[in-house]
Amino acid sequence: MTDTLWHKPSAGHLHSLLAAYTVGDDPTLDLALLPFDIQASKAHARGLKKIGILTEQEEDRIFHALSDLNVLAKQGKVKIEAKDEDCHTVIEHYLTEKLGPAGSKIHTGRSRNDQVLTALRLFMKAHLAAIRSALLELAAEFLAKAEEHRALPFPGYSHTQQAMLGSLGHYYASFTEHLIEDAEFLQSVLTHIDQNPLGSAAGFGVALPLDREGTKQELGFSRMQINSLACQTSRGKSEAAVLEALVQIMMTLGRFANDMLFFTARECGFFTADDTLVTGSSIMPQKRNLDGLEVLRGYGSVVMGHQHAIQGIAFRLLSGYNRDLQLLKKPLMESLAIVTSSIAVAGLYLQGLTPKEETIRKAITPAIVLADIATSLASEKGIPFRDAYVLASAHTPDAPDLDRNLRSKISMGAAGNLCLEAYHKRLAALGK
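May I have this chain by itself in the form predicted alone?
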């Protein structure tokens, strides 16, 4: 049996039930962290060479061994056993097996605490950057739809009842703006967590002149997280910040999913769905179910639940490391995966749901223009709005000119003044 990194020759082995209980899902979850832990281990090795702990030859051999391990991991040839506990043990045991005493030097000045901190930061940075890019791509797709359908009348809803007239372009543009805001918020979180914790060790530093500034540069962090204890107690806070950004995204995508489930129901029938986006029923031959949208809507609640779990786990822990923090990995990783796939699924439905213009126009009730008539009466006749409101309510037109009504909505951001160029500029500024 391979000993844990903390095992002492004079001590007995931990009870097998307790060992399995405390290790939990780490052997599976840490496979995703392994490449980032290898990256951080390379940076740490270079730092150890700078302060004379490793010779140039030892540092070179460690670097190449870590590169070999990374290749094996990409090929799926690395497995983390329960007895290993985590990816940190795998790395150290691999180096020791390959390099002997030189490999065992890698843990000098380092704790598994700052190892996991650093690997998680790199992991979160990589995934948030990819999600940000996907968000901007989806925002651009919604913007293209807004331009394509800017003149198509579309009912706006209040209290789930037809309220005032908008356009389908106006509807799509609302999601463009939300997605841009979500990407901007995510970027602020990415900036917040972009700081180097490596060298903080177990939370209390070490009696070595570690080149923390060098590892910051090596790992591509924008700034240093200075206080070693603050590094450790940022576990949970960083993950909670990431989850808040992910919740905001799922709120946007979940609203789109819920809307489309309503708009595609037979009672509305505003869109037709591509055959590749529907499932069927085991008993009802006529069914065309948009299961993907229902799952997308449900996943929003899952991510929110993960956010609450992370906050609850990290809340009121004594300053320093606590094993509770291990339980943050699963909700964090699962939420990142959910959001990544949900963005892609939302894009599929955006492209695969085709508006039925004739059906939409027929479904719009004549009374939908009454608020605009009241506003016009108050503006043109100079009468108090409440008087205009009463007059308008008594004169519902039989067949209002919907296109003319749309053009009359000239306030900024209204259906007749979508200001779509502003979104193009924001997307360009964000790198899309």
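Write the structure block of the form predicted in complex with another copy of the chain for the protein whose form predicted alone appears above.
Here you get just the chain by itself.
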């Protein structure tokens, strides 16, 4: 028989199969939520003290017991047994054991529903902030690489065909810009979910003047999520928005991975990879495989799948809490972990892939400068663009001066005018 918060002995024994089925992966997943649940529990206790539900002494004892539990958790000494189900029960059991009946008074005016909402909100905020920071760090690294290779000609592609000349710096700078944008989008999602749900109880509030403004400030939320039912029905929506921020990042990183798998194919051979980045094959020792990039690319699809699971889980549910929502935790947590490690892996490859200038220059087709010649004819001689092409096609040089061509591309954001200082400014403004 499970010994959980909501399951009264009088209700009989929950079938063991069902107990396992409904608990699912919570005992593992909730270890990561525990510190945030403890933090929120402290804030709730302080709020109860303010409105006279807890005495100063009771609140003090609860506060210290929660701190002790947090220390134990950090030391890896807290296990969530299947019978405990989740971190919320662990906290209540711990408090009751330590403090007796007084320990259970913390449950006044709250519900597991707003407890998990609050812990998840804090969890997401912390992880998003860390990811944002890592993104800006990676953007800065791409920026440094863009500066280093700003003058190295690099073929620009469209339709998987060499189209016009760029530089490796131009290529890297495109990622700098995306990563900054991704960080800003993520920040806007973080801001969007930065609302206090604590005090919404089971979705319908309580007959107590809970100090919701106080817990908001204590927990560092920037806004109040007012309507108690809206707090509940925001589950799944918050997670879906967070996932979109993560998808955006994986679209950037996955493109880098996909590009580099092409650029390092023998047919391109544009980079050499550091020995610490390659694996070999059990059957083909000559292979130098960039497995990390492949896994990164694949993880992009995993995160997209998780987003769609999340949307599906939360859709077509009657307003209010439904147990389906528990399943949101796993795809959310896995996705945050995937993105965190993927940013680090992308950074490794950025640093460990060294361009082979001579190979790259040789690989560039002379025709790559054709459109530029035509553009220049058109602007200098004032003839229509398409007529200029005909002229240009007849005079494509065998070995065009790539460096001069690069320098000629002076439109803002082109290879001859990268505007890198703009990214420096943005990164500085964003705290990097």
